[in-house]
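The data below hold one chain only, encoded as structure tokens and taken in the form predicted alone.
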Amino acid sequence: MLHLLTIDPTAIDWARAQFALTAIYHWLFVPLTLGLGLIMSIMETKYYRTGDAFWRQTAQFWQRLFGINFAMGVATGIILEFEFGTNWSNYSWFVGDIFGAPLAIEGIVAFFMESTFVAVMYFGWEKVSRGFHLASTWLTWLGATISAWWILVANSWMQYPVGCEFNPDTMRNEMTSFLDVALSPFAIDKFCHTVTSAWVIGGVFVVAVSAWYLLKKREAERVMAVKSLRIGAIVGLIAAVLAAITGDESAYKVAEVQPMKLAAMEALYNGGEDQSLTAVAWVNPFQQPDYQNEAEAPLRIAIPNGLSILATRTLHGYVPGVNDLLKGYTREDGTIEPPAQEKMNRGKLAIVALSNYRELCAQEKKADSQELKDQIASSKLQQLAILQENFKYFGYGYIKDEAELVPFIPINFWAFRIMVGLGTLFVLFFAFILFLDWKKKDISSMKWLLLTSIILVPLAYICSESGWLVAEFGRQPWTIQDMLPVGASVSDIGSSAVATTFWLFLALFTALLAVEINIMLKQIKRGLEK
């Protein structure tokens, strides 16, 4: 594994730059798709319960939607599971194994299975019971959100790799506990939290499109319209609400398992006990600050104690800094974390040990007396015990200087209050909507709100695509977090060819995008007519 230091650093950028935009692009469609259908399969329920001829046609119009949505999260999603082959070969390879899993439970069980159903849902109105028709479309929204569990799974490893071993013969990391991978309490806390996200996008886009028919004073939709409001705004109150628990539980993982993220979150430089939680700072969203030198963001205003109780869950609990990560620090349970330097040393420990042993290894394949053998296995056994010894910081010593291992600051620190401010106000929102519905004001009457309802939609877009900013640029450099950099990741391909593929999806991925915009708004237009 050696020679993946020499891959060239543009053909990374460029990996990285094309694997951010097929991800941003996918995720554009899949909240949507999670959601609407939801809150379609809810609608649809009452139509059930009630045998009311509306709620049919209210379910029919939301499922229009949702499948518009769903074709198109499909064709971004296909694309991005083949990236791993194509632009990430020495990842694939080296956790193969383990990645592979569940992303292929997910395309055989979860994807096969809201196929299936998402066909009954849209053609079998009429061919089969009200029933099996129900049941059909609760689990096509059920196979979406069981796939979402599977990749989230997959991407959680990655943030928190368990239930795995390496095997120095086969140069791979191996799984030893399906069940440890598959049931992580980070994949748990991701899970719910970027779920219950996705349903208040879905609530969101269904109280502004029902906005826009009051706007619009559209008698036909105009029943369905307050109905639909008041439905997703109930969903939206309660994912958004259910978003800041799980959103709070997994900010307590990270602060766990990685807290350099955590510590670029909240430009926390140099840490220690009754750690207080920043509201704002100026932190220059163009340059990493000067993180050795400044004690912390200028204009600071923050809540007392609150970060240590976020990531301790005590008042006084002691959270590491970026310095404190950097250059050692002694754990709460008396636990020493080495300096990163010394993490770099002993990474370069493990490689040199593992390429000794790969070579001691065909050198024993040759060998023509039994002296020679023992000699050699002998051999092979020290250089097992250094591997072993130092395994743990292997992916550091892939990394050149401590300053690779803290992820860009002002990105990390952004998007987190970007996540937080448009999720409080989404609880705001939604609370506020439900209120006057409860005092039987006229919503339809008050211009302002509606428009509000139909701006709010690209701020839940922003809001969740921040979040996957921090989860993402917060572990860098790793593609698996203290296992593997970025770097020794990618394949070894040129520059030039992943530069084209990458101008090639953008404009692909852009057409697409406008194709889904321009189908859903006529759909909007005809409203309940099919």
Given for the second form:
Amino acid sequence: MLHLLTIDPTAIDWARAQFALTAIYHWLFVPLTLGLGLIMSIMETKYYRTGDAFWRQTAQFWQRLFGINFAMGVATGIILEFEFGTNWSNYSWFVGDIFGAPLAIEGIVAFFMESTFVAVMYFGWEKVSRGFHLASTWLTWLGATISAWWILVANSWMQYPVGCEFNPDTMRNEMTSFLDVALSPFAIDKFCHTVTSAWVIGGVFVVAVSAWYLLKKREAERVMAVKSLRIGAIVGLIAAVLAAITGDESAYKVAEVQPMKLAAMEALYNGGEDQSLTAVAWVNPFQQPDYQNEAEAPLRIAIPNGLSILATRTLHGYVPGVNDLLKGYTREDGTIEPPAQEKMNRGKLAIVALSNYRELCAQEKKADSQELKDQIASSKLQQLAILQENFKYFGYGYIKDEAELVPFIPINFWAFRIMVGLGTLFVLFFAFILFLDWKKKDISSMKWLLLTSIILVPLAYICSESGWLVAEFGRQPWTIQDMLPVGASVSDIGSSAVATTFWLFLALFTALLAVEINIMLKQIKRGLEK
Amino acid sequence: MNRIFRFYYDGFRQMTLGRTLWLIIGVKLAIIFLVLKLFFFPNFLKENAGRGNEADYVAKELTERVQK
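Coords for the form predicted together with the partner chain, given the form predicted alone:
In what comes next, the whole complex appears, and the chain from above leads the way.
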């Protein structure tokens, strides 16, 4: 008989809230760095190719805004690593070097590439050749993008752990293939989707700032605003279309490796073949729906066969719902996905085997005869075999009730729709602007369009953050998919300590954000003035 | 070396907005490393398990959260 020891649930909630807060604030700075970095590099490329001083001035202006955002964002991600060491120590030890290696590479690349080339970009205008300066600007952007790659590799491993083997002696997962970790298909999809969505934010930002100059009828910035608006819209449209394509590929991968997340995103309680894709439905944003008894979410309007195509790339493909995943089901290829209860039982077997194995190791050290040592060695092998056979479901051993395996459906459902809805809006918005530009319409006289451009800035951030909410809420209760739930990952700490630092962070990050917005607005108001 | 030094020296000297940004970066790093890290974010395993005993500590934590 097994009994689960409980860890203070409030501590888990605070630790999760603190991590979410830090990651969300950190993500306010990162996408603009990636998106604006691309656009300022394009501006400077125009200067390199034409030699026109206008493009140099324009590139310098956007680089100034890039610098403000860059400075505010620097080191905000480091706090996440502090949190791993303090709040998530079991997790940190358990993941071993798999998580540490990409983060270390990220740190080194970020430091050397970005610090070197940022300096050339800002200090080198009169001191290095145009070609070298242009290369430095592109490399600053590339350095930031490569940093994002490694962070996303680490995150993807948590969602789809590959290239590793658990060592019960060290209690760590050890990397068996660096390439499997670094080039995980989940990581590639996540990187492509995340980076292209960051370019959308860059496009929206440049269009909005340009629109503000036109709205204010600032003659000194008029030409820059018109030309920047065009480049911002082109980058934005390409990025938004790419984000849609890569998002579709990400959803396909989620269906394969995290089917519960997809079921939560879709509020799909009971799956089957020929599944339709929910466009809208009423899912109470504040309450977990009664998925066991409801056939589907009320007032549902859906696209026929849409989800089957999204998840399986076939018109009639089988997509499991929440209840199928809990009760178990047979896949189209005939393989069986066991019920949650069986996984929980096998997880407990694995944990008990691990405990026995380590106890036997301790006894082996104290054994005084060869015969006893041989007996213990034989028992160790038996326990190891049980552990390996059931390790796939190790994390399920900590689950008390199968309801814990269902993420909070409302957040997943609505965040997914906000992300997709706003993403579609951006495609239409950028396409409309470029259409007007192509028709030689005077955008500067369309006050409503200029105002809309500015209003879209916060919506772009909401869209981007919603994507992260789907990714991270959808994988609950896991810190490492199927391997370790949050309840086992968290340190045995008191909730008050975590709550204190939560409020400290909230104050610190809000202050930083206020300072950034303040400086950014001042610089935008200054415009091209020296 | 001298050219590299001059490059950075002149660059920093001629900064305008950059000075404010560097000041903010400095204050932020000081808060992060000298206040938050030192006083609020100890290495939990180092404090509770001691060097070399981390595996035993984590094993105990992970196996006792499911107790026989």
